[in-house]
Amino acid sequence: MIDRPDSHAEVTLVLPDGATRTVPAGTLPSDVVRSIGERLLLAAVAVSVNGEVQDLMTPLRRGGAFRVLTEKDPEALAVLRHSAAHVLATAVRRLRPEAKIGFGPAIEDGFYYDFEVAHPFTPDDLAAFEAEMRKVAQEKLPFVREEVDTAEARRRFVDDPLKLERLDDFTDPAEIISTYTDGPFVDLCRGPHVPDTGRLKHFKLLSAAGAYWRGDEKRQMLQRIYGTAFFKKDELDAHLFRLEEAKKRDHRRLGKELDLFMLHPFSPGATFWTERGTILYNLLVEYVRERQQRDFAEIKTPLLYNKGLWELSGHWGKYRENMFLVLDAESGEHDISLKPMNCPSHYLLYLSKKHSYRELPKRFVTFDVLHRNEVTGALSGLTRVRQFAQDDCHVFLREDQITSEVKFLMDFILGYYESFGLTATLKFATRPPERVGDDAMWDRAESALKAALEATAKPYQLKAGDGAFYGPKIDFDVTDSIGRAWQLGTIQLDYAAPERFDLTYTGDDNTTHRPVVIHRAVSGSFERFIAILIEHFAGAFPTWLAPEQVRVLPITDDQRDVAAKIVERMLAAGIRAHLDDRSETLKYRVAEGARMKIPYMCVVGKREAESDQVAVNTRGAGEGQKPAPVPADRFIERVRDETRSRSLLLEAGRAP
């Protein structure tokens, strides 16, 4: 043990209820709790002081508020998974005691740890992992704590290398070196960890992937085993269920069985968009155009600007190799770059011309391509690419706007989600660690924004230090048809851009103001919104958004040409329709319908002919329900009722 004497001699702390406890420095959480009662401390999983989750093996070294956290705190459940980590580790050093450990995080939905081995695990060693986990949780083995120098710690770790160079990191003398001990199996850890291994109940391995060392692409590759916990089996059992049903609905996965798009190795991380799939893309557009098209000022602006642009905004120093530089021909440098983001271009264009405080706030929107150099082990189906195109706006405003131009945006953007089924919830993000500009103006950005959030009444939680580096924002978490959550849409106060590259207006006392600028964005980029709503709709979409809206199916080559004048009268009406007269069997071409997840298939048999009518196969209607018949011009209507009201039911109320 390394003796860490502590300049105060007691701590104290204070209870939820008000009540205090004063104890020396270095008591243990676990003392503390037992004071308050010996059933709380069976219960205990962790303590929170002042905002600050650490175990009850970790010795007190400060006061402040004092919280004790049971299953039923959200802040536990990360410890466990963290626990679930060190068990993990465990068990892969009992089964490959030559297995390298690295590090074991807890993450956003599970935890994961790294190893260092000879060859990738496979199936059957996770198998193998998950039930020696079992074993280990079911010896209820403590978790010991403790700490030491760096002498004893690198003794320990003698023969685990990557422990031995994470210790290179402790040069403050001061800083503490902890170990975490159950059983025999020690890891260099800060915790927090729960009381004991039998706390781990409910949980799952779930895949292995390759990872760098530290996440240096120079580094040696590692094996990443991810896993999840929870307190609870129903908690586990849906977590899974979601797992699951999120491969079903694979946006890569659809994409192509629904003939979207396609990604090419000769073009890494551009997509290639189908007829359907550019329908579909081209259809987002020209909604987001019409509901933009009255108070936005729509623009276009070149994709290729030489670096003194990017040195005006600060990307030049910053951004640099995220951008795609460009051979000058004249310069022989690489001095010229595809854009990456789009308000330099704006501000610019801002700057063309003499500005009155009458015509603010200015909002221009574009949705021009912009391209960034991810690396190639980033790059994820739509999701995750280097060409995208973003809904994207700049609004130039006068500082006493700020209040009604953030409710504007914000009742622009939830309504867009909400005509998709999605709901948002927001996050109020501030000054990160690196920024431009003083305090005072992130004092008075933040104060600004933070102002014009609260006036609109609505529930919001804070991301302390999660701000551009520019200014604050409000960021719009959207929660899917599966609960899963996608951050999009942003609303950013800039009050930096406008000193950066001097932009004025002429206020009503006819001198000259600085403008403050919104930055707006509400599908983040079409390309990502699409892969969302793909797994959204699991490919079924709504009538308005379907690339083709209706497949007409005549029975018999008798009934061709009554079934294609049918679809002439669709197209007419401007119904994406189809004719599907090839010699297949009326059974296999309704599947075959039904695999392109088609909101209606129209079978013209004899009877239909006769009467112009058309049998309709409602999409989600289930097996065995006998289609009904309508009349043609009925059925036109009501799909272009549907398409007018972007309706996201099918008839009869039916989900999509």
Second form
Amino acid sequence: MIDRPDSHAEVTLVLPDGATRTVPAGTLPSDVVRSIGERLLLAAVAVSVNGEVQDLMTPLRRGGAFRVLTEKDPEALAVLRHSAAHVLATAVRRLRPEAKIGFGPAIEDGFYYDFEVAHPFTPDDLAAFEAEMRKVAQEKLPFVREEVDTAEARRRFVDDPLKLERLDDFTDPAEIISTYTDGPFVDLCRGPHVPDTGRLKHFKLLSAAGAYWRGDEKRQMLQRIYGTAFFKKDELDAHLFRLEEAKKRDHRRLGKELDLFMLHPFSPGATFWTERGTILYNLLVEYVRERQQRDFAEIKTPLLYNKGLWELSGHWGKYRENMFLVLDAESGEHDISLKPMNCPSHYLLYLSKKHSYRELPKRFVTFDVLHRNEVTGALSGLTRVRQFAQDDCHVFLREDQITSEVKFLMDFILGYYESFGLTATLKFATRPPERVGDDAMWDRAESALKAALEATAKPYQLKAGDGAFYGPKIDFDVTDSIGRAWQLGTIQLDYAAPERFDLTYTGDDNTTHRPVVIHRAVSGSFERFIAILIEHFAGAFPTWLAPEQVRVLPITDDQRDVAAKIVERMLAAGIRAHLDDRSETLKYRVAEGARMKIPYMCVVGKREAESDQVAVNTRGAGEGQKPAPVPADRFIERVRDETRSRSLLLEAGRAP
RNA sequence: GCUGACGUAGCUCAAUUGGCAGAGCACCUGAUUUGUAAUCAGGCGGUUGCGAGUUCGAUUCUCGCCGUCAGCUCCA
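Give me the form predicted in complex with the RNA now, not the form predicted alone.
First the chain shown before, then all remaining chains and molecules of the complex.
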């Protein structure tokens, strides 16, 4: 143990009940916990000092609020999972001694550990590692923490080049270097850990995949093993069950089952929308258009441009890899490109006229198709594609309008999500190291964005340094069914484009001024948004979005004509209705309609036919529902109202 | 792009150490006329992703390409 300057001082701990303990600095938390109670020591996973989690074997250096964390405390789970990563590494080292160790942190929902090995792991390897982990857990090996100096650390990891590289980061001599040892395995680690490997009881290894060392694609690829761990068996089981359930709402699966879209190897990353899917797509475009009708100006611009535009915008230098280049037959050069973004073309349209400060903010919106040549490995269902359309907007505004404009755009975006029952995570990304513009400009831009953010009173995550080079931004993220976060909406301030394109307006002083540009998307892309919506609703769309809203089922051929007339009346009322008069049993047709997640199935039997009624089956009411007949006119009116109001609830079938 | 796994009928999946490629659903035909979550019978459907190689013989083994999936990188 290294002698620390503070090791002769005393620290005072304040227990949750207000009692205090004063102990010499350097005392182990386990000793403090033991002094509170032997049984508590058995239950203790770690402790919290001033809100900071540390384990039982790390010497106390500072006093403050002191809390013992047990399995019930949420903070303890990350400690367990971090230790699970070490147990995994312990098992891997036993079975594959040549493996070099990288990093092994706890992550949301689990943990991973990276290894450098000559041969990647197979599923069989994973099973073997998991079995070995169970042995390590049964051995109840204590986690032993040691604090060492750099020289000693280098000696311990002489065979682990990745750890030696990590040690290079320790440049501050005051920084504590610690190692954790469980049985034969020593890791360079700052902790915290559970007291011994026996604490690890319920865990599972989930997958293995390559991961670049330190996330750098120029460095070697390590093999990463993902797993998860819980304190209780039922929690682990519930988690694994959730993963299975999530797969059932995967938009790729539902897209096939509900006949919404397909992808074809002849055009990877581009969507074929079926007739049902196209209805859904168009409904969303129509909806956005309706919401934007008053305050935005929709425009359309070309899809193909000469490289001159991209040189002007900077894309030719920075983004060409991602652009689809087209051969110019006359020049023989690939100097034409499909547009990957709308902004440059919107600037051209803006430049086609002189603008007065009176027209600002001017908001151009479009639904044009964009193409980006994403690397193959990045493609993923509809969430990451090569061809897509954004509900893209470029706002040209005066700098003094930023706060009010951002507020306006945020309300617009959040209101839109809310109408689907979607909740997004807000991220505020500030100035990156490489940027244009002076600090005063960034100060103004960031404070304007921040003011608008805080006006919404919604929590947001600060991503310092993550802004675009041309300005700070607010991103709106949602997660898919398997927990991956996807960016949908965005609000980005841009000070660079107005300079590059020499955008101007005439101010009230009759001189020329530079506007600011805001890039805004709401759905992100319709492709991605639809993917998220499919998963959000699990394919059970609200009436207004359902490609097929009503299916009418005559019980026998005797009701076929009456049913057909009811369908006609529905179609005339603008309802997307179909007649299912196949000679299948009612059971069969009801089952199929349910599988297709049709909001309403109207059964027409003898009784209904005689009284101009329909017996409405409402989706989600479950099997064996006893539908009461509703007058056909009344039902039609209700479906229309439900559609018009874009209600998320299915209420048209309730008793009259 | 990188690492790995995978690719069999429209869909979901089978096919015992390399030996005639199958089932259910869907689709078509016929029967059935059904009161609420899959009625019965028959039929159609395949150069096993594509291309080479090894072999008497390849869905199976090897290589290349294409695509999909997970993760990394990147991003709406």
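Just so you know, these numbers come straight off a predicted model, no measurement behind them. Residue numbers count along the first chain shown, from 1.
- In this comparison between the two forms, the rigid parts meet at a hinge, and the single option from Val144, Phe272, Glu245, Arg156 located at it is Glu245.
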